[in-house]
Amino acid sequence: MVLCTKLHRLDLRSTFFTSLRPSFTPNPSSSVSPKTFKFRPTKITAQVSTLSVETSVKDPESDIESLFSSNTEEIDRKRSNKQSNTGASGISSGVKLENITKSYKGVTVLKDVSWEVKKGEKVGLVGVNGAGKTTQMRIITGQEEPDSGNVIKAKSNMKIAFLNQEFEVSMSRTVREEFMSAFKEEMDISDRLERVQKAIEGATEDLELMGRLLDEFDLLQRRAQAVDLDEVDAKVSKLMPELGFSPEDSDRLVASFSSGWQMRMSLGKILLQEPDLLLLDEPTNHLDLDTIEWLEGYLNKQDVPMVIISHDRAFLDQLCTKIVETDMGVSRTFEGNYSQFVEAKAAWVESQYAAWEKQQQEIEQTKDLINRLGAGANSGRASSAEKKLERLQEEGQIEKPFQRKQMKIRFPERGRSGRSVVTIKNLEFGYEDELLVNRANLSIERGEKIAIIGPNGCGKSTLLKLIMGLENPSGGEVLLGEHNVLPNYFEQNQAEALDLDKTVLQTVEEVAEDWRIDDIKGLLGRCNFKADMLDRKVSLLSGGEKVILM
């Protein structure tokens, strides 16, 4: 659906938005790029759920008993190493997912799940809010299990790598460092090889320590060729730059840099491990366009085995090769990218309905012809007959395809407003000394959608803050229409508001005082909760049920 019929392309790079100008003067013939641009008003939090990618930090005046390794540390290295020889039966690569179940508190979630991703596949993981797709995810990863079937992995330590619309990263690092955490044994033991080697110019009078830490340092020395210790810096040095980093970004603090370079990191980090399968949920969320074109490149030229969960359309067609839809507990594989879904899934459902139909019809004409024979010299024919009729209910029955209903939100009626719905006039604002909008000029007439676009950090919700009157202007003026105007704002992280402990009904309940409580029910079901939801703890509800919710 186009949502914007009447775009005005307010593009916050323009001349009166300037906070993305660098706070330095740059040479005049060096070129700048956007990474290089200091932000300020956007707080940049983060999270990349990897396996592995904290870098331990030791004490350099712990007791000198800490520098040698245990003998559990060794067990488990080895036994490790074992593991790392022993694969999976029935799959060369990926995973697989054989007839998983899941519920909640009595809640069936998933309950005929199904599919497998292979090396060189993209799939997409699609499905309505609350259909269990970061569930699945979750499951593969094993922070869940299923209450049945079977994650059959490639191979027993299979590594997987999680990254989320959080992006975790040390603020305090530098670029290198930053890259530099994935490496987190190899890190650790480099660590220790220096410590051990400062503990042996420190004994020199103490033969017996001398001779265990000589035997550290030479089994800590296998251990960094076992693990490649030498080829580290060359990996980071080498992915860099196909990330769109510049050597000078190398000692550059990570807070310096936006959330879509953040975003870079936290994929660098992941690729760094070298993972046998890599897990996207809502990646492209809070990014800007620029960035997410980006990342379909580069994810393109991957051929990690990969499953993407997205609302992104557009991000789904350009990297999937596969889509795996939930609906009802159950999954359906359909090969290609997102919109080759759409056209394969009304295929099957027409023809699923029109089987349906047919074995409908069936049913009715042998349930006619039993009646018809039930006594006499055709009691032989009638038996037939309801033997016929009980294999057609019981083993060969076809599910009438379900047919979703479409959510329908209708706002109260306010009367219609004046044409003039908000006017901004050189606006001005920013951050002590950083102007971030600057004489900014904009006309709203009633009717019209607009988009507001730009990079990350540049001022777009700042903007609808200013139109709110949630911060106010430095400079300038915004107008909203004299006539039948309600403005109303919906932020990008309002779900977090949300009550936990609270109901469905609850919640909706505790803001329209004075509806009606059948209608309270009847707006919900038109945002797609049925009745067994409505007693269901916001906490149990997906990410989009939240927001739908709010």
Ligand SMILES: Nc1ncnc2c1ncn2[C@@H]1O[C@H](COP(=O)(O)OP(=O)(O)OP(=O)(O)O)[C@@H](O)[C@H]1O
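Bear in mind that the values here come from a model prediction, so they are computed numbers and not experimental data. Basically, rigid core = biggest C-alpha set you can superpose within 1.5 Å across the two forms. Numbering follows the first chain given and starts at 1. Compared with the form predicted in complex with the ligand:
With the core held fixed, residue 517 shows a CA shift of 2 Å or greater between the two forms. Once you line up the core between the two forms, the Cα of residue 485 stays within less than 2 Å of where it was.
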The other form holds:
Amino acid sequence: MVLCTKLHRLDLRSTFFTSLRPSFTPNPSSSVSPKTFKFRPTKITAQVSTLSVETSVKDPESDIESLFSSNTEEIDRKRSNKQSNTGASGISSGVKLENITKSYKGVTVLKDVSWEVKKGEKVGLVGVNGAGKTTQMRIITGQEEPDSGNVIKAKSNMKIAFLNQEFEVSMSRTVREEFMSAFKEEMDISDRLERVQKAIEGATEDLELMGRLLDEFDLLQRRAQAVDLDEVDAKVSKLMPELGFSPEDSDRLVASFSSGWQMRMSLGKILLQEPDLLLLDEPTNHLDLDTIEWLEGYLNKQDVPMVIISHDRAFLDQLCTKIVETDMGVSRTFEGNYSQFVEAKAAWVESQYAAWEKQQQEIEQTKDLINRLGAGANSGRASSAEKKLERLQEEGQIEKPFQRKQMKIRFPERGRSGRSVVTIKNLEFGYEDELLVNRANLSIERGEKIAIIGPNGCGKSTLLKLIMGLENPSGGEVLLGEHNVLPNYFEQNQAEALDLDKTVLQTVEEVAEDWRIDDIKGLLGRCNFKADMLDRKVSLLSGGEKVILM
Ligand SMILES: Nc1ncnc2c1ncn2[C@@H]1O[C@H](COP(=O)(O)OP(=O)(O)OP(=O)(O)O)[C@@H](O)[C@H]1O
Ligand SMILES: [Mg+2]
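Since the structure above is the form predicted alone, I would like to see how the form predicted in complex with the ligand looks, so please show that one next.
Okay, now the whole complex, with that chain kicking things off.
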């Protein structure tokens, strides 16, 4: 559906329109989710060549002992190396789901899910909100256990990377440190090598300790070789320009980059770990159009088996080689991209419907025949017709393709507004030293639907808040039309404001005090909340279900 009748290019902060360089968006109301700006204090591990040495106040003897690899550590390492050599699973790459089922408290989410993703394939998982797409990813990563069925992985110690909308970056690191943090084991070895070397320099008096430290140094060096420690720096240096970072960006803080650039860091860290499988759960939700386009191009070049959940059809069209639809807990695989899926699905529904109709006719005719023949002389023919009916109804029963009802939302009748709805005159607004809205002018008339577009952090949400009167302009004015204009605002991340401990029913009851309970249930039903979901806690809803509830 085409919603927009008009595209306005407002003179929001002009630098954003002219370049895509990383920019700091420190204002609290920018479109960056608060989660991505969470300050996580972390140990700063600098690049390999300039590793920081941990200073410690522990007693020197136990401190020295902590430098030595423990036996269990060695055993764990050998065990994991050993695992990597076993991998006979019947598939050469990626992962295969076979007849997966999953229910929560008796409510079935997945009934029969089977599909596969291999090297070079990009599978799009599609289905309505709550269909169980994220659940399938969680089953692949092992965060959830299926009730039955198999998850077959090409090798047992497969590296599975998961990218979702909340990019895992640490604001206090520099960009280079952030990329380096992808190499956890390597950084740990490098850190320990440095500490052991320092300890050797200080242990000239104690020959026994010196001997042990030299052995440890030797062991760590072999481990460094095994993990290709020397390559780490080179790998980061090679990847950074591919992701669009310049050499000068290395020492800038992660916090000074917009969310689109933080996503690039998150993705970069994942790719540095050379995953065997890449899972992306709605990665584009908060990204601006330019960054989405960049992400499409970048992912297209990757060969790793990839599974993508997205409600962005164009994104799926650009990337996917195969679509897996989950409907009523059952998965179906369609070769091709999203558009090809839509066509193939329509054809499938049509032929399935025709087959179902034909079978229904056959069932009716057979029933008729049985009635007509009855008992007596024709009983032989009647019993073979009964057998046929049994076979039709039980074994070969074709399911009627399910036609999902469109969700119906009715806005309350408000009567027609006047022609002029909003007039914005020379509007100015900024935070501290940053100008977001620079003498913007806009008029909105009755019936218009307007898209406001622009890079992450350029002030789109801020403009809506100014129209709602939730922010005060520093210059200019916003005038609402005089006749029958009732502004309302559906905020970005609004669903995050839901109380996670309440149930679906309680959430709506609270805001619809004067509604009858049956009307509330009816409304929720029209929004696809089935009766068995009304007592479910909001915390357990899928991402999309939360938004619908809001
Ligand atoms: N721990 C749980 N307990 C009860 N129900 C759950 C739990 N986890 C998920 N569900 C339910 O399982 C269903 C599938 O959830 P899932 O998150 O997989 O959906 P989804 O297809 O990813 O939806 P969306 O498109 O909205 O992200 C939803 O109805 C959800 O409410
Ligand atoms: Mg989901």
